[in-house]
Amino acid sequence: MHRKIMDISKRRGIMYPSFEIYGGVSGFYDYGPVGSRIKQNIESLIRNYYVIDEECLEVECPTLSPEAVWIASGHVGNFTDLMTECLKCGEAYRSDHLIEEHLKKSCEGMHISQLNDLIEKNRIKCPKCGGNLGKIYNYNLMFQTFVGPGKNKESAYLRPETAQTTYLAFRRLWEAARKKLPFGVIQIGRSFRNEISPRQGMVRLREFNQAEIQFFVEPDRKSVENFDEVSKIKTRVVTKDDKEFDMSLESAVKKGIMKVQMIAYFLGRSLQLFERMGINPKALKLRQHKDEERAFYSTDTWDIEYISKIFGKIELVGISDRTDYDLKAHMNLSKQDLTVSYEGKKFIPHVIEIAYGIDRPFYCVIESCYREEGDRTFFKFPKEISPYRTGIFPLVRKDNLPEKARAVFELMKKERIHAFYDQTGSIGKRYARADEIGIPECVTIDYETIEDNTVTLRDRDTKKQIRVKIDELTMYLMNKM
């Protein structure tokens, strides 16, 4: 499957590794003028509903960093993986992955020694050459670099997540949302992180795209007035000490599984987003973190995870009560107040934080909306993910068809309906390509167009035609959204 999918995607445009005529490097891939779009279609579900239904604020940030921002939130001590390289080649490994591949069982939550005994004891070697492994050591992620020339130059880092540079203007953001709690903020960018070893395609990568929103809220409110509306969404829930449990997102703040109401509303409002996107919701589940797991910063973190066909867990989006850690964090290197006065108190707001990726529900939507049906391949993309609304061909390349053909195009150029036109290749050619990307319905203009202004009408999922007059096709489609 995964071969079909890749080989599909770099044939059709969708995703490919980057820098492939000098090789590749291992982490970072290339979007394709169909991918592209996809991809975008994501950010924009993810996007209106933040800054629409949420009444989101949305920043840009820079994607580097001076020094300081990242030694006051733990990233220069702390955001570490563990390393461990071959003695006689060089090749890197992050030690607890090369162990848990080598001993099929997890190492979450052990240590340097501990994991420094696996290898000795079970004489883990070198997968490539064979070779003695070095002792473990912790490995910073964040990529360094420095600003200006000479001997002035400054120390700095690319993101590894966009959450702090967001921090940062938060006396600004405070005076934008009319000094009102709680408010949100989100931010959609890139972020890098060097990561030791990825192998798993899109799923780990050294630059990546990330959609994080930031809500502030007081330290003693952490309730959601509409909650209701996802209350009564029933799902997995995997617990820290790996109880699972299928319930309502209700019944796991009413038992306490979910001690923060925040938290469990935007896992269930995450749901019916990845939904939307064409991933698979019984594919689907709720994991807490385990203490030992669980990020420096935060008091709770929960992710809603895929269960890949290929790659078994990926993570789709982590929420977290980060409480005030960040912001006392910089407020207290930088010396500045970032303290609020609300009604009647003074204090740091807490963050409750929701940390989309963008890359890894990409790739669960491609192969979540992957089909085979006979001898027909396709992607059964929802309309607001597919990268075309609509295929516009000609029957043929004669008879005035093309002209007519092109001028349903402008219609649909005109009306701001992204379209994809082709006349090359027999019809079922074309039909064939329209659904290998996933191209909910085409119309095709043929002899009929000419004598009555009608088109046929292919619905990609069904292939069922129907016949529609143009003068409301664009109609048609824009209600069929």
Given for the second form:
Amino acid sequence: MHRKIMDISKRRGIMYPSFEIYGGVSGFYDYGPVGSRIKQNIESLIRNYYVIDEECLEVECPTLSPEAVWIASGHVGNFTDLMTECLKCGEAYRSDHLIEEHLKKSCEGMHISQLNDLIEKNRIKCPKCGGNLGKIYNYNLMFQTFVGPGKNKESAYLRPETAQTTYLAFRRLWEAARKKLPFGVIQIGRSFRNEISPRQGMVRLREFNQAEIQFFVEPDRKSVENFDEVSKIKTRVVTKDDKEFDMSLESAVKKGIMKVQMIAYFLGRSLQLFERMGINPKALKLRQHKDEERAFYSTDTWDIEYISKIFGKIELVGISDRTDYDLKAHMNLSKQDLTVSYEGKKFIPHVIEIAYGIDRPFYCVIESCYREEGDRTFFKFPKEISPYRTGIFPLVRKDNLPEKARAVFELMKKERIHAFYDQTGSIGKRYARADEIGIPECVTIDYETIEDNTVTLRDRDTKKQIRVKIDELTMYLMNKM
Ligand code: GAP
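I have the form predicted alone already, so could you send the form predicted in complex with ligand GAP?
Next comes the full complex, and the chain you just saw is listed first.
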């Protein structure tokens, strides 16, 4: 299945490894002309939900920031993975992943000395050349660089998360939010992590896209008024001590499994967003981070994981209670006051963070929507995700049909309906091409069109065809969004 998906993706301009003509570099992927549209639709879905429904402010900050930012945030000291290198061929491995693959059991939360012992006792060697492995050490995942030339150049890092850059302008955001809590700030953009030997295609990238929302809240008010809008959602819940339940978000909160109601609320909203994207809800579960796994800045983190047929568990979003960790850290190092005076109290706001990746949901949309029916393959993308709303095809390239089809295409443009014009090859081949990029409905201009100004509208999923008047086509397509 993976091979088939990747084959269509490359052929149809959905996604493909970057720098292919120079042999490629693992951890980098291009979005092609079709994939870019799908990615933007995924981003828009998240953006519109948070900006419109949750009234978040949106910001965009640089991807490169001075060292001080990452010293204060703790990333220079703590943003590490455990690494071992082959003493013979030099190949690098994430030691926990290597041991897990070898022993087929989790070594989550184990200390360096325990992992070194496991490698020694189980005689784990380099999978590539069979050489001995060196001692495990902490490897920092950030890409370091310098700003400016010559002796005065300054050390800087590409951001490994968008979150920190949002925190830095907190004072300005506080003003923009009219000095009221809670308020949310969304940032959508690129982040960078120099991952050790990424081998899972789009799932583990060195340059990737995030949509991260920081909700600034009062330290003792981490609840939401409209929790009942998601409280009945039932799903699989895995707690930090590995207990699994099928339960509603309401019971998870009532039973104290989810201690922060706001986290439960945004887990529910995220499940709804993923379902709207076309991700199979049955393949999703909520998982709480174990104490030893949780990031240094968080007191409680819940992920939504997708169980992929190809890659196993994929973390799509992490929702954390970051407390006042980050604002306090920046306040201490920058010596700027990041406290607020609110309702008679002076304090540093706490942060509830909803951290989405974009590339992983993108991959899961592709995997979830892929269909094979006989010799037909297609992507059953929801309309708001599909790269084009419709395809416009003249039945044949003669008898004035292309001219008529172009006129219908121009009509679509005028109405801002994103359409795909294609007059190459047989109509069957064009339908197959449209199916392979998941266009929900295609319009064919045929001989009847010349007579009565109607067109054929063919549905991707059922292959059923109906006739629609050109005059009513735009309304029809817009209403069926
Ligand atoms: N600000 C918090 C944060 O960055 P994270 O769990 O490390 O938390 C958030 O990242 C999301 O970013 C993940 O759930 C995942 O979807 C995405 N992500 C993280 N590392 C990634 C990588 N190497 N490649 C692709 N996506 C990644």
